[in-house]
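Just the one chain here, the form predicted on its own, laid out as structure tokens.
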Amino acid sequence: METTLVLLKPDCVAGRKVGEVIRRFEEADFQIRGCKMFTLGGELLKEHYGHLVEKSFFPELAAFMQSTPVVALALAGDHAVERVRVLIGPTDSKKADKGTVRGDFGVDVMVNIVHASDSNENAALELKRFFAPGELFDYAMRYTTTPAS
């Protein structure tokens, strides 16, 4: 079982797609180990996008990512990193197939609904960045739903 980070970005939140995106993850059999909504502060944003800070488009990216709160999800499942990335589609929404999260709801490379960890190593770092100790939960399915008779 792996755990990966997904950020539901401002276009997801403002576009009222949070429930639909989470539904897709749950239907793909991911377990939500953590979920929280918050505003990205400048330092956290610079840490998360450290590899892009020197790029000319970083101020636009920072403004976009701070335009609304984001929702952080810690999703667990077999091969979670790889499976989440298949479910969401490529970073450039224009290249994403219909049926993927980005293909159905994204606009371009930046306005693309979600951020997802791209490796197990980055998932471990990103989960620590966005979730404090005690904010990730392990639980077994205690309840099952059965149709009413």
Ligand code: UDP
Contents of the next structure:
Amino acid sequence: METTLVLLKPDCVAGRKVGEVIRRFEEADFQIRGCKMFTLGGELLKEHYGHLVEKSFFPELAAFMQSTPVVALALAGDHAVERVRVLIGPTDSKKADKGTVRGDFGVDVMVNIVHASDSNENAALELKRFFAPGELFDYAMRYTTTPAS
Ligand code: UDP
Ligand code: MG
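Next block: the form predicted together with this ligand, after the form predicted on its own:
So here's everything in the complex, that chain up top.
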């Protein structure tokens, strides 16, 4: 079992795809251990996209990421880091297969619906970045979810 960090980006939130994208993660057997909505502050964004701060597109990326609140999810499951990356598809939405989150809903290489951690090391850092210890939950199924009729 691993936990990975997902951000539902402004095009997901403003485009009302939050429910559909979370549905896909739950359908794929991931459990939500944490969930919160907030606007990304400039410092947090620079930390999160530290590997891109020097790129010419960073100001545009920052404006996009701060254009609406985002939703952060902590998702737990078997090989969560790799499997979530497979579910969302490659960075460039135009190159992403249909059936992947980015392939179905993303626009281009920047406006691509979701962020997901790309390694176990980064998942640990990113979970810490976006969730305080008390905001991550461990729980088990104790009631049946099969409707009576
Ligand atoms: N991005 C961009 N232009 C690029 C590469 C990346 O606008 O040429 C944005 C895009 O939103 C991407 C994010 O920066 O999701 C982080 O880039 P990274 O290479 O880490 O891709 P990811 O891990 O999100 O697939
Ligand atoms: Mg990345």
